[in-house]
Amino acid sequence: MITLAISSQKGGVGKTTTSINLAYAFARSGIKTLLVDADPQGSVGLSLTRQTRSLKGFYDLMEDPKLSVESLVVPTRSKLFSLMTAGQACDYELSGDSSSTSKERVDAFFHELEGLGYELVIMDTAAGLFNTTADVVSACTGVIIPQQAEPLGIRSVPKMLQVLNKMRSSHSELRILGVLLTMELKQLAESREAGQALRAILPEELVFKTTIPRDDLFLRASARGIPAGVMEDGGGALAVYDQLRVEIEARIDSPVFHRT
């Protein structure tokens, strides 16, 4: 089973949009995928299911490991695409609990999901690498770093990579898959230049070739509670996230992604 964390140093960079649409792209390709909302703000749940405020989810499980993981999974219209909300116990994250117990619960969570037959789990995390978020990221196969294509945001990327590299010193299996430029406005010079600046300061392999454009399609899809690719005019979004999916598959040597 492959586990991917979508993580960033700051909020508002497109983590949830990336998580939702990338999970959908993988499910469409035939991979049994679970999208987990590990952000206490509950953005995934608010985007994809109207009952999110009444559903238990990830943080309830972290608080009470006796809960059944399977009972927390919310099916979608796609048999290969399911989700799990952040749940009702989001104050677990706010309590500052980051301990060996927390790490053990995250590991047990992934182990149980593998037993349920999931091939890919995508974790939409809170901004920053603190508390449970740090435990989630360190337990994952790889981490993807969305970053808005604007000058101020680009400056925070090296610090984020520095923290992740320190984390890898004690979690050697964690792979930094790359920085994903989001909300790019190609017609705006500042946006283009921000992307160029990032590519200039980082190794080529640390920046995805795929970029996510700024498009009101994502806002309209969120309002309807569906991935952008499901929209009537979502063909472009499907193509962009399929391209990103292919890049990710090429960076991870796993039978999950390379089945004959």
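Residue numbers count along the first chain shown, from 1. Only the largest set of C-alpha atoms that superpose within 1.5 Å between the two forms is called the rigid core. None of these values were measured; they are calculated from a predicted model. First, how it differs from the form predicted in complex with the partner chain.
- Core-superposed comparison between these two forms: the Cα of Val179 travels less than 2 Å.
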The other form holds:
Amino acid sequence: MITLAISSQKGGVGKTTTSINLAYAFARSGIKTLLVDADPQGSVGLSLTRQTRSLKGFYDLMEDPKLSVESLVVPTRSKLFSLMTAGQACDYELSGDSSSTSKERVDAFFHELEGLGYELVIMDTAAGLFNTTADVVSACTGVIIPQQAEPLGIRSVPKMLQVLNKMRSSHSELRILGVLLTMELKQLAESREAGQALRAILPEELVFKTTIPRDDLFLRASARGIPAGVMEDGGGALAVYDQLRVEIEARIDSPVFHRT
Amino acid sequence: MANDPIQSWVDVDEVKRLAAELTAPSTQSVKQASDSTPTQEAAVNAGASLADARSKADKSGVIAKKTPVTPLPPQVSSRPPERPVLMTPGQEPLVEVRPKQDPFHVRLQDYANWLRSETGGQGVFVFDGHHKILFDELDDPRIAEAVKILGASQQIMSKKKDGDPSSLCLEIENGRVLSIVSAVTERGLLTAGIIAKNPLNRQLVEKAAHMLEVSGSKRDTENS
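Right, the form predicted alone is done; let's see the coordinates for the form predicted in complex with the partner chain.
Below is the whole assembly, all chains and molecules, this chain first.
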């Protein structure tokens, strides 16, 4: 089973949009996928279902590992695409008991999901690489870091790299799959050039070739509670996220992605 | 660039050093995307805007999935994998045959299958906000009458408790329980129910409401 964390230091960079649409792309390609909302704000749940305020989910499990993982899974119309909300116990992070126990619980959680037949788990995390998010990120096969293609976003990259290196010193298993440029406005020079500048100074293998454009399609899809690729005019989103999927598969050598 | 967005703001050497540390080999094997392959060439083209990507996807044929709602089984190792749909620009995706029945009815059937498997119950029914029967497995007219009365009450409750799923239950003959749940969907308020040995617990009520909401999507109708 492959586990991907979608994480960043900054908020509002497109983690939830990336998580939802990437999970949908993998499910469409035939991979049994679970999208987990590990953001106490509950962004995935708020994007995809009206029932999120009452469903138990990930943080309830972190608080009480005796909960049945299977009972927390919320199916969708696609047999291969399921989700798990953040749940009700979102003050778990503040309880003071998090970091020492959550890594073990995240590992146990992943182990149980693998037993349930999931091939890919995507974890949408909260902004900030600490506490439970740090444990989730380091427990995953790899982490994808969305980064806005705009000057302010790019200027925060050094801080992001510092934090990641610091994390890696205490979580040696941390694996960076790459930085994903998001919200690019090709028609705006500042956005275009910010992305180009970042690619110029970072190693090629640290930045995905796929760029996610800024488009009101994502806002409209969120209003409808569906992935952008499901929208009537979502063909472009389908193509972009499918290309990202292909890049990710190329970076992870796994039989999950290479079956015939 | 006239206004350098990054070089005058950050220490480029520091960034390069930090990046090199991050990409230093670890004990885990993560294959790096350094080879040039046709797949990655397609990924390079993904820098285009959504409009450009849409154009390419249209030429290659973009198929939206029309998979009916079905429950997710706990183990899928015995089930064949779903047919993959490749969306790489320039390649022809596999075409999915659309079901000939009304897609909404197909989804209601799948919802009924799911609800029965989750509860061990039977006699699933669904009606809309105007009490029009949309799906009906009940074979007893007396129960059907009770359903309508209970369903009307459930709809009133649902309208009052916006966003919080609730359920009404009624014990009927032979110790069976009729449970009803409603959800606001794109097709308006839908109410579903089932006859089972026990009332729906809270978690099941929430899931049943969520699945009913999903079933009430208008997606298939808009694309047909």
